[in-house]
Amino acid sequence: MRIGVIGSGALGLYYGALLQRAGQDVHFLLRRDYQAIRRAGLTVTSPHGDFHLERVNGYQDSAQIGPVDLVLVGLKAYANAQLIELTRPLVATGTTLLTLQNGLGNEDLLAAAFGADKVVGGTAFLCCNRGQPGTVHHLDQGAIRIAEFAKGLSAKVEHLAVLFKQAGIPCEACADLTRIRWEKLVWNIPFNGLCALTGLPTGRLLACPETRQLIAEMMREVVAAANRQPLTEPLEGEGFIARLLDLTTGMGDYRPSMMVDRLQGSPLELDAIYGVPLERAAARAMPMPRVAMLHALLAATEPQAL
C-alpha cells in the first residue's frame, strides 16, 4: 500500500517507520527532520527493540509525495489550517484518510474538504518522543482504535487494523468513533494539560494525593460528558478511571505532548482537546467547571496571551 504520512512528528514518524519496516510503501511529509533522514536514515529505539531503516522516502513539499491510498495524519491539531492545503496533493478516487490527530472535530475537518466516506478516525495511546533530528524514542504502548466517520463497523477499518498489526502495532477497528474519542480525552484533558501548566511529569502528579484527586475529578467531568453524547454505549466510570490511573502510574515521569510543545515553546492543541470537548458537553447540558478552568489558565499561559 502507498502510504503518505502528514505530520511526521513523534507518532507519525514511529508508526510510518513500523508500517515501512513491514513492507509498507511509505513517503513522509519532513520539516525539522528532512535533512537528517534525508542524509542517515530513520532510528527508532523502543523496549520492543530498536532499529535503523537507511533509506527513507522524505519531502518537504506534499505536492511532490502525489496520490497515495493511506494519508496517516499525524499532524499538531494546532496546525490544521495547513491540513487540506497540505493533504490534497495525496487524495485520489479511492484515498483513504486517516487522522491520529488528538481532540475532536479533525475529521469534521477533512469530511468537509474531501468527503465523509473517505475518513477514518482513530486514536494512538502512544508515549512516544522525539529525540535529535532523525531519531525517535518509543517509550511506551501504542495501540490505535480506529472507526469510519461516516458509518459503524466496515470492511474498511477492519482491512486497516489488519495492515497496522502485521506491521507490529496493536489496532483494534471499531463501530463508534465518537465513543473512542472521548474515552481518549478522558486521559488527555487531564494529562495533557496539567503536566504542561505545572511543568511536572505524570508520575510527580499522580504521587500527589491532591492532583491525583484533582485529575479524578475532572476524569469524572469528561466521562459525564460523553455520555451525553449520541454513544452506541456509555462510557463505564469508576472502572475506567481507576485502570487509567493505574496504567499512568506504570508510565513512570512520563511527559505528555503538550507538556513536551511547551517546553519547546510550541502552541497547544486547546481548541481540539478542551474547546470543541467543552462546547460539545455545554450543548448538552454538561458543563465541566474544572476542566474549563484549566483550559482557562492553559491559554492565558499561551506566549501570545502574556
The other form holds:
Number of protein chains: 2
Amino acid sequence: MRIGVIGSGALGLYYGALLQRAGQDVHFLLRRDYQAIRRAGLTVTSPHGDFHLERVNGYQDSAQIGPVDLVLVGLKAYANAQLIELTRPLVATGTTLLTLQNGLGNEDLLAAAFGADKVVGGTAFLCCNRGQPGTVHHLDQGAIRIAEFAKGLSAKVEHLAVLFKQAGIPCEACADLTRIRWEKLVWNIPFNGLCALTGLPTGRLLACPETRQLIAEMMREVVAAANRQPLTEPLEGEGFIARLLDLTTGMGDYRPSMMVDRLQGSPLELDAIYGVPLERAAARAMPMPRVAMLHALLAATEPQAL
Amino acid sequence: MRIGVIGSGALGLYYGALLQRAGQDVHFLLRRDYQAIRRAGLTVTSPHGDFHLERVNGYQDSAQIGPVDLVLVGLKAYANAQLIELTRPLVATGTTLLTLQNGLGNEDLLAAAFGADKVVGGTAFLCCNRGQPGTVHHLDQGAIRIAEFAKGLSAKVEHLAVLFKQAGIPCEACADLTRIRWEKLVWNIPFNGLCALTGLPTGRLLACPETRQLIAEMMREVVAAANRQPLTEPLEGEGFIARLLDLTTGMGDYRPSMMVDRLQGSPLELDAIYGVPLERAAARAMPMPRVAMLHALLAATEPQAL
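Please could you give me the other form, the form predicted together with a further copy of the same chain, since above is the form predicted alone?
Full assembly next; the chain just shown is listed first.
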C-alpha cells in the first residue's frame, strides 16, 4: 500500500518506520529530520528491539509525494492551519485519511476539505520522543484505536487495523470515534497540560499526593463531560481512572508531548486538547472547572500571550 | 512606645521605619539587612516621598532587644517554627503582639504560647519589596486593618490604630479578625499563588482574559468559604471582587510576595495562605476546587517536593 506521512514527528516517524519495515511503500514529508534521513536513513530505538531503515523516501514538499492510498496525519494540531494545503497533493478518489493527531476537531477539518467518507480518526497511546535528527526513541506502549469519522464500524477501518497489526502495531477497529477520542482525552487533558505547566514529568506529579488527587479529579471531569456526548456506550468512571493512573505510574518519569513542546519553546496544542473539548462540554452543560483553569494557565504562559 | 519588629522583611522594615520616623522607639531583629543597616541606616523609597533613617536599632538576637510594649510580627509564615522562640524575649506582662503575617493560623500560634488576650491580628494591603540591603521600596497602597484575636473591638486596638495613623499609616480598628483575614485572602489566594506558579506579575494575569476570569472565579470560591465562617457580617460578593480587580489592575505589573519568594528560591507560605484556609472551608462544607488545584500545583513545584 502506498502511504504518505504528513507530520513526521515522533509519532509519524515511528509508525511510518514500522509500516515500511513491514513492506509498505511509505513516503514521509520531513522538516527537521530531512537532511539526516536523506543522508543516513531512519533509526528507531525501542524496548521491542532497535532497527534501522537505510533507504527512506523523504520529501520537503508534499507535491513530490503525489497521490497515495493512505495518508497518515501526525502533524501537531497547532500547525493545522497548514494541514489541508500539505495534504491535498496526496489525496485522490480512493484515498483514506487517517489522523492520529491529539484532541478534538482534526477530523472535522479534513472532512470539510476532502469529504467525510474519506476520514478516519484514531488515538495512539504511545510514549515516543524524537532524538537526534534521524532517530526516534520508542519508550513504551504504542497501541492504536481507529474509527470512521462519518459512520460506525466499516470494512475500511477493519482492513486498516489488519495493515497496522501486520506491521507489529496493536490496532483495534472501533465503531465510535467520539468515544475513543474522549477516552484518550481522559489521559491527555491532565497529563499533557500539568506536565507542560509545571515542568514536571508524569512520575513526579503522581508521586505528590496533592497532584495525584488533582489528576484523578480532572479525569472525573473529562469522563463526566464525555458521557454527555453522543456515545454508543458511556465511559466507565472510577475503574478506568484507577487503571490509567496505574498504567501511567508504570511509565515512570515520562514527558508528554506538550511538555516537550513547551521545553522546546514550541506552541502548545491548546485548542485541540483544551479549547474544543471545553466548548463541547459546555455545549452539553457539563463545565470542567479544573480543566478550564489548566487551560487558562497554559494560555497565559504561552509566549505570544505576552 | 517601645516596639520590637520580628521578621524584618519588606513589611516589617517599612512599617517599622514609619513608626521610628514618627518618634517611636523601634528595635528591629535583622538577618539579611543587619550589616547594611548597622553601617548606613535604613532607606525607604516611596511615592509619598523617600526618607532615610541614619540611626537604627538593629539586632541579630532578639534577647538583646528585651521586653517591649508592642511586638510587630512580619515574619514569613513558612518560618513560623521559629516564631515563638524569636518572640519570647520581647514579651512581658503588658506586651501586645500584633501579627501582620499573611494567611490564617498565625494568631493561634501566638495565643497558644503567650495568651490569647495579648494577641492582635491585622492585614496589610501593601505593595512593597526589599531592594539592596538597607533599602525598602514602597510601591503602592499600605493601609492596615487590625482586630483583637480573642474578642471584638477594644480600647487596645483603637489605641494601636491611633499609633499607626500618627505615623502616617492608614489604620482601621476592626471588630472581627476572622472577617478581615478572609477578606485579605480574597486577594492573596488568587494573586500570590498564580503569580508564583506562572512567573507572571499581576498585570499580565489580568491582561489575559482566561486568567482574569479564573482570578474572579477563585475570588468567588474564597468569598463563599468566608461566608460559611462565623463572621459578624458576610463579605460582599461581586461588587467587592470587581473593586479588587480594578484596584489590582491599577497596581500594574506587581510581583506579590509569594512570587518574589519563588523567584528567590525561598519556601512559599503555603499552609497559611492555602492549607489552613482550605481546611477551614472544608470543615464548613464549602470546598474551593480551584484553590485546592492551585495549592496542589504550588506544593508539587516546591523544591522539597522532589
